[in-house]
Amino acid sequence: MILGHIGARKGSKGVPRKNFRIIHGKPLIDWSLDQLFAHPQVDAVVVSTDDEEIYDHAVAKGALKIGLRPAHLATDTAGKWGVWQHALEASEALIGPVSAFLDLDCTSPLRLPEDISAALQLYNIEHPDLVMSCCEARKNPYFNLVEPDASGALHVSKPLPGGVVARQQAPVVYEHAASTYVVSPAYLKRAGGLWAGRVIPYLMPPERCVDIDTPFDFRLVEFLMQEANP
């Protein structure tokens, strides 16, 4: 039994009601709720959210009634993971044991089918904890990400012995890309957060990570669908 889900919350600061913004012809949360219900291995479908308009929408397209999620779980500051167990725990008080916690993030529409199917097939293989989605990190603390000291002096964030004068010498490092995660139900339940166990990456391609998190990301994206889909 996979559960596929997306936590869709009410407010946003950078984009007003983004999660339910039109945007390349239908509100945002459709380009990866759709994906879900389309996905032949997905058995069920959540969303959660504290947005009514969204929670009615999302059933009326047949995810679960678990209801509007609580209001602790709603704030800026409440995190994926307490809103994933919550969604789980809901689920399976409807459905029954789950195998497998699909997540897909809203705000990151440019994924592909087959990063799902992929996903889903690396934790089927490897039995991770979880597997989170990644791409190639464009910039590199190794290398060049610097960070200043007290006095305002910038240095290297990770400085290694001797120094780091390319690129290529850096150490491979991986920029968490917030569009798919699988995760073993049972170490939701009992982890604390996301790096409680083993986690392995997804890798997907930098064109397909981008995350809507303000009015130019919202635009890029919406160009890019277009470009895709014209």
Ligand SMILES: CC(=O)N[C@H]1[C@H]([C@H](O)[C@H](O)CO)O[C@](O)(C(=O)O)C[C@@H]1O
Given for the second form:
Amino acid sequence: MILGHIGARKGSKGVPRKNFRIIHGKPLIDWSLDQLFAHPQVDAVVVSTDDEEIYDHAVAKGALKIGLRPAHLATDTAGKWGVWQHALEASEALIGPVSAFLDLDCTSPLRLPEDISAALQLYNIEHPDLVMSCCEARKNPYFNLVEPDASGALHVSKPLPGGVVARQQAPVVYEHAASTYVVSPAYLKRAGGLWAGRVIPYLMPPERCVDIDTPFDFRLVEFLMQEANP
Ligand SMILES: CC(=O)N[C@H]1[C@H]([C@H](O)[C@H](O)CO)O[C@](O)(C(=O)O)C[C@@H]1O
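Moving from the form predicted on its own to the form predicted in complex with the named molecule:
Now the full complex is given, and it begins with the chain already shown.
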């Protein structure tokens, strides 16, 4: 039993009402929600939200009726881990034990159905605690990420002996791409946070994991959607 989950809070600082805002013809959440409902391996879908309109919308499409997200999990500082734990517990009360908890971040709507399948396949083959979507980082802390010291002078963030003078010499670094996660339900129940267990990357190309945090990101993603589906 694979449970597909989306977390969609009402409040959003960067882009007001972001998750329900229309982007290229439908609400942002629907780009991910429709992928969950359409995916042949996903058995049940749940949306964790404190927004009544989003909740009614998701339930009308067939999402589990777990009620609105408790207020203490809907603050600006609430982490995703507690939200996932609550959604899993509330869903299992309705549908019984789950074998994989698949989270799609609705702020990153450019993933393909193949990304969901590949992340699930990795989970089934490797048996990690968590599969996390990642992409190769644009900037590298061994090469071109810098930080100021107390005097304001810049230094490479992670200097290596002898220095790194070309991008190709730098160790590979990934970005945590907030797109697609597959979490072991047993791990989700027992661990205190995302990084407490064996987290492995599912590598995506950067153009499929653009995350919408700002109005600029929103315009960029809308442009990429238009380009892909004119
Ligand atoms: C699973 C998880 O922890 N997701 C968190 C993401 C990712 O850490 C980040 O997008 C990785 O790049 O960051 C937030 O959106 C953020 O405050 O910006 C909060 C969210 O809870």
